[in-house]
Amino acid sequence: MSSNQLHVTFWGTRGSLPTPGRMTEKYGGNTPCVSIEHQDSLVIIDAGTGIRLLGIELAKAVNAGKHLKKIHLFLSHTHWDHIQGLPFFEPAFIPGVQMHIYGSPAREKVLENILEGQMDTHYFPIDMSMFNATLEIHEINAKAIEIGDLRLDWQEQIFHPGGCARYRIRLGDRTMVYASDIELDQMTDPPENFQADPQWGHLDLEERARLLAEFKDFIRGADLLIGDGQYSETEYTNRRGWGHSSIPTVAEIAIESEVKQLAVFHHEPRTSDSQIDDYGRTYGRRFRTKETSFNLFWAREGMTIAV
């Protein structure tokens, strides 16, 4: 691996619920994990059915004799999709491995609790007390986190139900950008639009701009923003205050924030690999222009890109 870049790796790239089958076997059918590498330094990001796969690899690694970099785990919220991978990653079983798990404080329960209920012996056979790796829970109490030559900052995301974090990390001058389960058609509607919604109608036009202000400037420039796009355009009509967006919404504010790559991430559950095929030549031919060099794609379980 190049030492002046990030290795990002998407092992699951679907939304909501795992979607294993024929219709889903380009894209993929396990829930979102990301990671990224860089020399010793191993981020990973939510831990969804994905994480599996990947555990499975280091896994390999370490019974190979190789020395396994320690974990940094950071889950971008505690919905079911983005931790449930998590009982099945096998170096948490692995005595020595090094395991540090880090989320917002802004969860209504404890981190740990939340992690620890969703293995209760009422859901599932073990609890996290069979965890053999030394393991470390954190709350998120600073704005960026240093991780090697790696630096990590966060925000928290206002339009999913429950919240949600958003992450970006810098090498250099190499950036990307993680962020997933956000609304973001919440902050480019019409006032009539959201007026009479019930979680965010609060929210008024001058307050969604900043928030929509906040969220390109996270993402200003990034080499590559790893976006929720869940639904199609005429999907979205019927998923208002559902907590995603349309994929022509993130688009646009990708390219207006100068983003040089967008993953389209978080796939609708009902979503086929020829239908988002589909998608990738629609909307490439709106968004795919001689006047800019963004690069338009959706994310696939197993892609590896260099940053």
The other form holds:
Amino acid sequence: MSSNQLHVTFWGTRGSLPTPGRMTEKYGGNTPCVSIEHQDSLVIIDAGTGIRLLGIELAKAVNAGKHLKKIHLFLSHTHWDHIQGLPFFEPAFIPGVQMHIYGSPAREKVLENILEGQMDTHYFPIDMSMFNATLEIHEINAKAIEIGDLRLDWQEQIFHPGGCARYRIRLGDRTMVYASDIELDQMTDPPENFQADPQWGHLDLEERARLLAEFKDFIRGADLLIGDGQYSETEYTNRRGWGHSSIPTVAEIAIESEVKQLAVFHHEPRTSDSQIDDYGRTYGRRFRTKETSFNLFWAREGMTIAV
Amino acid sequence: MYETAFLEVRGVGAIQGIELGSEEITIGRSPEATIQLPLKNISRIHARVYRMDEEYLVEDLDSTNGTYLNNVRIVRSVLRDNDQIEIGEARLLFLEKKLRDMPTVNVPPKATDS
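Next, give the form predicted together with its partner chain, keeping in mind that what was shown is the form predicted on its own.
Next comes the full complex, and the chain you just saw is listed first.
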């Protein structure tokens, strides 16, 4: 691994619900999990079912006698598709492993209680006390966190029911951003009767414009944006208010913000591999331009790219 | 498990089908590479294709100009039917099903030191 590069691996790319089967094996059926590695630093974002596969790889390394890096797991939010892999994360059961879990403090319930809750005996056979790793759960109280040579900062995202955090990781002049689970269309193209919306109706047009500018500033110039593109524009018309973006909206915002490469993420469970291939052709022609050298692709389970 | 998987090599003379087995295949400019590609912008040993558990993967071997999979520069990736690996001017198509009407080459196992 080059010393000035981040290695970003997609372990889970599917939104909302795991979707096993032949129709999804190319882009993957596991729910969100992305790892970012640089030398001895390992950052994981989200603990969807994809984290099980990462855990198997890490456990194999331990069994082969390698020293396991300290694990830093950042949760964007605690909807089940982003935490349901945690009870199956093998390193959590290995004595001596140090594991830090971080999440936003801006939730109604305490992060630790939410994570313990999904391992309550009504939902899962064993509880979190069975984890043998040293576990520290943090509600983030700083704007930025240093992990080795990596600098991570974050912001709260409003346009997802219950809220969601986005994360930015920098290594020297390299930057990647993870900004999934956000309905960007609520800022670029608010519904006509948006004031009637019980969850976001209080946010007027001026505030939506401010939030959009804040989003663009956060992703500006990123080498890689992992962005929410759950719906085609046609699908989106029936999914307003669900907290996810349409593909053209995230692509246009990325281009306007001079993002170099967009990984469209959080794939809709009903969308098959062949449909995503179609999106790749259709939206690729529309948004890949020689003038900007912008690239977009659909995040794919089992793929590692360098940033 | 794939019953058969092939790499269809394009861009270097006649199209050639390489049957994949459990042996690693290296791709590069060097005569030592399993698939030799004497083209510009290709490193001596540029990339490899290998099997892990029940998957085939492609991995860039710190090449100068990179390995692309379906237009995305990758470090490593699992392979799926009809994936296109791009190395310099060469294109290698990964196919899970058996090729027809195409000459194939069985790659012999590597000699091991004893």
